[in-house]
Amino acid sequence: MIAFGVIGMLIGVVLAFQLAFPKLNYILGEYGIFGRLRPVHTNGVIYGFTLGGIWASWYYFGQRVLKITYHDYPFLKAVGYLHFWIWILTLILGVVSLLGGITQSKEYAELAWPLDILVVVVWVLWGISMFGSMGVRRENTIYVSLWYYIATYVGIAVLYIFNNLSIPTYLVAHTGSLWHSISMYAGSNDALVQWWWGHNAVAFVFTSGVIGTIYYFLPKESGQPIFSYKLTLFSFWSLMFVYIWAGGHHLIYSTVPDWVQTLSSVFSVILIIPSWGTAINMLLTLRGQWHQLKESPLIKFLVLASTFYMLSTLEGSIQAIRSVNALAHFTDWIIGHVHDGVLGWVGFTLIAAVYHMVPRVFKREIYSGKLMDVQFWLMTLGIVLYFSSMWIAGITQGMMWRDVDQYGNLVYQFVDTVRVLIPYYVIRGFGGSLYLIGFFIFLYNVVMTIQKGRVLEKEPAYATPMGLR
């Protein structure tokens, strides 16, 4: 998970500077161009870093909340190992094939059809692990984090398969490459299915999977119970009902039926209710315990993650309103929105989860609390520079694209907008670099914790102990 985080974020920084300085596209020949690197960046962050963090969390707390141990269930233990190694194999093949230019050209679904089959195998193994563990549990209650993990499992299983239904051209017609396939859908239908998947990869990996993760680690680390069980129930079911229909807002002003666009836009705006319900529930979990923000950098990560969740979901709902979408779509404002969610909400939650798990798994204190603090502030500054530069760049882009003179002619050519945006691209690259430096500090701190952290005699009940360095 951490290794793919480094790869995905490093490539992200390279991509950011390629937009500011186009000559960087040619430093590695065809393997370094934006079109090859971009899918490696997105797939590395989605399937390597994020799913890796979710699965690491599952294998850590799944046994704890179900009150089982895999030492008693060798089959489930073997499934876990198989799940891990086939996932690693799939990721490596994915990186190599995407760098080689083998792609289905569908956003967040670029992997070639043989790798799609491997993804399905990985998913089935996770399902066996998760539902098999629930089948032998010694705890009657299914903890709320597992509801969200079940939703992640079911949602992605359905959406990934339908979006990737395709015909391998070589096997069927003996033409083209063995890797090549064509989608079973065409035209607007293909776009609709693609964004039914594309937006719900955000819904069921970046959202439900990460909510499940923070719902375990925030109460556990703070020593506080979740603020409201009723609010948890309301947020979960309303999120499940609403989110899956929101993907069509990516196709506003396109050729898909108008009613689909309107319905998706309405559902996207309603989505703010369950999203904020979850975020408020997490923040109020710390009621009366705000002093922990001063005492623990780990709590800072979790609280700011919840805050970024509120920010990015509000922003997403606003961007789905038709009049706002007319200005925002295809601009860098969308990029800013995606990254304040991924870097702030997803990244901070999973980093905090690792900081909570590592001392307990390796029975050592975190090597340096001060380094965690430095990492936190560097990354926070990096995110703020990133999303604020992209907000300004996106709105500037949108306004320039639609500006007309008194005769109705466009005032600016496309290249005019590109020239104006270059300073913002430089700021974005700088912000991304700060976040990446913070991630390297995270990697160093984790390695040093494992190697040189002070030995823990007893597992802490909640607050993770940190070294004085």
Second form
Amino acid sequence: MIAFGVIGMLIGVVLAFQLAFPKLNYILGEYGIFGRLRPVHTNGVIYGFTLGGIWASWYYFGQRVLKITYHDYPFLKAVGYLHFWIWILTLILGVVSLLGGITQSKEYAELAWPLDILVVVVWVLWGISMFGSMGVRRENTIYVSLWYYIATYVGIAVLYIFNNLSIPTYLVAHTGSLWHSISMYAGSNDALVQWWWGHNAVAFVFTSGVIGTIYYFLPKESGQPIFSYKLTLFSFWSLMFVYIWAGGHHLIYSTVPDWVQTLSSVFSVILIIPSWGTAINMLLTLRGQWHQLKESPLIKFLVLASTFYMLSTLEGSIQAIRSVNALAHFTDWIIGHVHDGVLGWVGFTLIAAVYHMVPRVFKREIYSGKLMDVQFWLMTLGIVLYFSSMWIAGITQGMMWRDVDQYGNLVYQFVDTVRVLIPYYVIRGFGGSLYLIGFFIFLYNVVMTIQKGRVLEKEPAYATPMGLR
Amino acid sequence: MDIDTLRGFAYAFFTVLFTLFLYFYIVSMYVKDKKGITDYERYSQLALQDELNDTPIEPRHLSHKKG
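Starting from the form predicted alone shown above, please give the structure in the form predicted together with the partner chain.
And the full complex, kicking off with our chain again.
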């Protein structure tokens, strides 16, 4: 998970600088161009880093909240190992094939059809692991984090299969490459299915999966029960009901039926209710305990993650309003929105999860609390530079694209907007670099924890112990 | 009645219906909590009391006895 975080984020920084300095596209021949690297960045971060973090969390706390141990269930343990290795194999094949230019050209679903089948195998194995563990659980109630994991499982299973239904041309027509396939959908239908998937990959991996993760690690690390368990259940069901319809907001002002655009716009705006229900619930979990924010860099990561979740979901709802979308769509504001979510909310939650798990798994204190602090501030500054530059760039772009003179002619050509945006692209690249440096510090701290952290005699119940180096 | 009117009524009907569902869910949770039928908040302890040797918050076999 950390390795794919490094790969995904490193490529992300390269991409950011390629947009600022286009000549960087040609440093590695065809293997270094934006079109090849971009899917490696998105797939690496979504399926490598994020899903890796969610699965690591599942195997860590799933047994704990169900009160079972895989030492008693060798079959489930074997399924877990198989799940891990096939996932690693799929990711490596994914990186190699995407760099080789093999793609089915669907955003966040670029992998070629044979790899799609491997993804399904990985998913089925996770299902066996999860539902098998629940089948033998000692605790009757399934903790809310696992509700969110079940939602991730079911949501992605349905969406992934439907979006990837395609005909392998070589097998059917004996022509073209073995890797090539043609989508079963065409035109507007293809766009609808693609964005039903595209946005819901965000919904069921970046949102429900990560909510499940933070709902365990925030209470556990702080020693405080969730502020309101009833609110978790309410926001869970309302999120499930609302989120699945929101993907159409990627197609506002396109050729899909008007009612679909309105429906997805309305549902995207309503989405603020469950999203903020969850975020407020997380923040209120620390009521009366705000001193922990000062004392623990790990709590800092978790609290700022919740705050970025609030920011990002508010922003998303605003962007889905038709009139705002007219300005925002296709601009860098959207990129800013995605990244304040993934860097702040997803990244910080999973980094905190790893910092919580590693000392308990390897029975060692975190090597350096001070390095964690340095990492936190570097990354936070990086995110702020990233999203603020993209907000300004996006709104500038949108305003320039719609600017007309007294006769109704467009004032600017596309290239005029590109020239204006270059300074913001440089700031974005710099912000991304700070985040990447923070991630390398994270990697160093984790490795040093495993190798040189002070040995823990007893597993800490709550706050993770850390060295003062 | 033309299709647009029908669609409008259907839209209004389902909006009200789903809103009622949501409110019913909230009310039912609070009523169950108040009457002592289900203490939802104790499930929060699942994250905190997660040692293998901890007593389960709600042991699984109880659900069979209830039936």
